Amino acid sequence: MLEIRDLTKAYGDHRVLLGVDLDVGAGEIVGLLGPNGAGKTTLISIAAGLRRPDRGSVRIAGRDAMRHRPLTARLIGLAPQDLGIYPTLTVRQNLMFFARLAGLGPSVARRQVDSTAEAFDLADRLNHRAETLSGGQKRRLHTAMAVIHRPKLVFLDEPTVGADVASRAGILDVVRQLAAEGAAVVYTTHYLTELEQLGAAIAVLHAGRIAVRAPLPEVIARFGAAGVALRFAGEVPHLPGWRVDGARLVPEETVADPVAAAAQALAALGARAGGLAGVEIVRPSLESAYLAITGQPGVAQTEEVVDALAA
């Protein structure tokens, strides 16, 4: 559904993009990773023709996107990042318009607006300005928006930046139900959990290229790594094979098992380990693999404080 090849773009002195080769299949989602300044937001408004590249091409269902623009644009559902909602209309009139941009007919429009609405736990606000709505409502009012017209191709930038729990799930449901009906969805995102959650492919966009896409499980076996530190409340011992990180010991090496490599080296501190504030375990998860895959140091994501191995 989306193929763009060897696609680059400068601000002046600033080559934000490399050569870019993305392909996204219809029924598929994708994460779009990258640390702030990739050039996740110039790639998706170049794909969505909001700019123009410098060098390359951008294809949508095979045909050109920058050549045959009116009729790329009607496949494209685009959400970025900053709310673009009409605060003074109602929830149905934001709706309506965006479907009648699209080129629904008054009927078929309408009945979109009252099924999007339903997909997006908005019926019961149809009616009210969009002014009126809570932050999680507007960040659906917003998503809704970009999909009324049950697009081909999805781009989705950030799309629950801002909102809470039950319309972060809400937003996620309603992806799996686009992919479900044959879209392709470009998703970015720093809830790195919610692409788990969805099953997305990834693809990592990283010093102006695409350093890696592949399944999800792949790019955690491939890249996430566990990890193990033992942080200290006062002065850090040293221990053979475990070096001083600020005010925690961390391994020199890899280990396959964090937990058994932690309970090991408090066994060996013996009485030096008194000092022990926490224990910080890390499993192999999208988080570690990405942070590998970009270069950033650090224990990836802290996910479980095993102080009952201190006692």
Second form
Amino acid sequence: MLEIRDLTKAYGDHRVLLGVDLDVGAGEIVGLLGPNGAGKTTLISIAAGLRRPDRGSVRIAGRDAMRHRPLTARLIGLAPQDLGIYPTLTVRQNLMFFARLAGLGPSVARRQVDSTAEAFDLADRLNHRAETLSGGQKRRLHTAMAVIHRPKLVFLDEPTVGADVASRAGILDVVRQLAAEGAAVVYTTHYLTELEQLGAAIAVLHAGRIAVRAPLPEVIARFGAAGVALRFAGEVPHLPGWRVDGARLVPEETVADPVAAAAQALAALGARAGGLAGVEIVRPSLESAYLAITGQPGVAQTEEVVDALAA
Amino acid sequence: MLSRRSLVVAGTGARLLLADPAPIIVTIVLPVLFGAFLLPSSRAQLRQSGIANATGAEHLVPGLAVLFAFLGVSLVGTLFFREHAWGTWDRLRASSASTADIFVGKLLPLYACLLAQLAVVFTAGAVMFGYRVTGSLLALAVVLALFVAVLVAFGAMLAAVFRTMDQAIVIGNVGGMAMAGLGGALAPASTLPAWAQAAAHASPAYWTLDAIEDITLHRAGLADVTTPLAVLAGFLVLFSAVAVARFRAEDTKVGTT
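Could the form predicted together with the partner chain be shown next, to go alongside the form predicted alone?
The next block holds the full complex; its first chain is the one shown before.
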């Protein structure tokens, strides 16, 4: 559905995209990740036709998106990063406007407004001005306006920012539904667990290029580092293959199975493990994989402290 | 020119104007209010300038209508800048509406509102102050329709040229008032100093009021006001050309004050 080739974009001397290639198929959700300023929003803006690239091409449903703009625009739904709603119009008027703008006839548009409002839990707010909605409701309306016409290609740029837990769950449900109906979804977020919940494929934009593009399990398997540390209350014992890191004993090399490595180390330490205060296990995750791909050292990873082992 | 999508944009534009109608109401109420206490001085001015039976409404009504119509210039800028402030501009651009659809759709409701504003002020002038037209009503309608088109194009030009709403509003209001005053909206151009009379030719208000004066007092028809109409058309082309040349849909505008 979306084919991006060799996309290059610079703002003055600041080169943001250095030849991005990215494919997103029908029915696929791709989580587009990258540090702040990596160019995710620029990439989406170009793919959605809002900006022109310096070089490269964007094809949507097989058509050149720049040459066949009106045709390809009909296939797109965009929820930009910043909230974009008409505050003085009602929820119904906001939704109706974008449904009609997408080319839906009045009766179809009305039906779509009702079903979309239902899906986004906005049905009871349809006749209220958008400015009277809560933050989460505004965010849901913002996203609903992007998908009111059931687009074939959806760009959701951080759609859950500022949304409460219920709103976030609702938005994720709709994204899953869109993909199930065959839409290609490009989804950017800093909440990595959302991508795990969506079962999204992962594309990491780093240093101006797509550094990794693979299914989620593969990304975690290839880059998600596991870790283990034995924490001591008193003197930290020495063990071959492990090094002392403050009050902790950590493996000198990456371990594939941190629980097994901890058990083996404790067995090898025997009585010398008497001062053990805790065992820290870091399981492979999208977060650890993402940090490894983007080379961000020293960032705290998810830790699971298994005090039971120490006991 | 009027595509289905531009009409959809226009429909929503009209709803946005109606959702916050205060600026339009002001441009209708103020001229009527001002007319109530400025009529005697207008009468005196006209009689001094040789129109013996003048009621004052002959100049007062068109003058105030033109003066306050210039407030519409900043409303045009507001239309575009608010889209940026609301974050809806990129959504519009990402839709299948073309830039021309959006432009026409945004301007159409305001054009209709400003035209309606002039119609209400002229009608109120006739009912309350005895304003009468001796010439062709069709000619008057054509002059007003073209004048409003010039105002809208001027506002679109400011929206295209300036980056912030404040800049566009200030220049729109100051420039608009200057053009209206210089063009004879406050006092007949013939009573202005010589240098101002010369400069007045650079104002669309002058040509509009010149045509309306002929239609109001001298039984003029459409054929008699071709020169002012041609000059107004020139302003329309000039402002539109600058707006189109300078307008960049991808430009970042600051839409908050």
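Here the structure is a predicted model, which is why all the values come from computation and not from measurement. Here the rigid core means the biggest group of C-alpha atoms that line up within 1.5 Å when the two forms are laid on top of each other. Residue numbers count along the first chain shown, from 1.
With the core held fixed, H238 shows a CA shift of 2 Å or greater between the two forms. With the core held fixed, V279 shows a CA shift of 2 Å or greater between the two forms.
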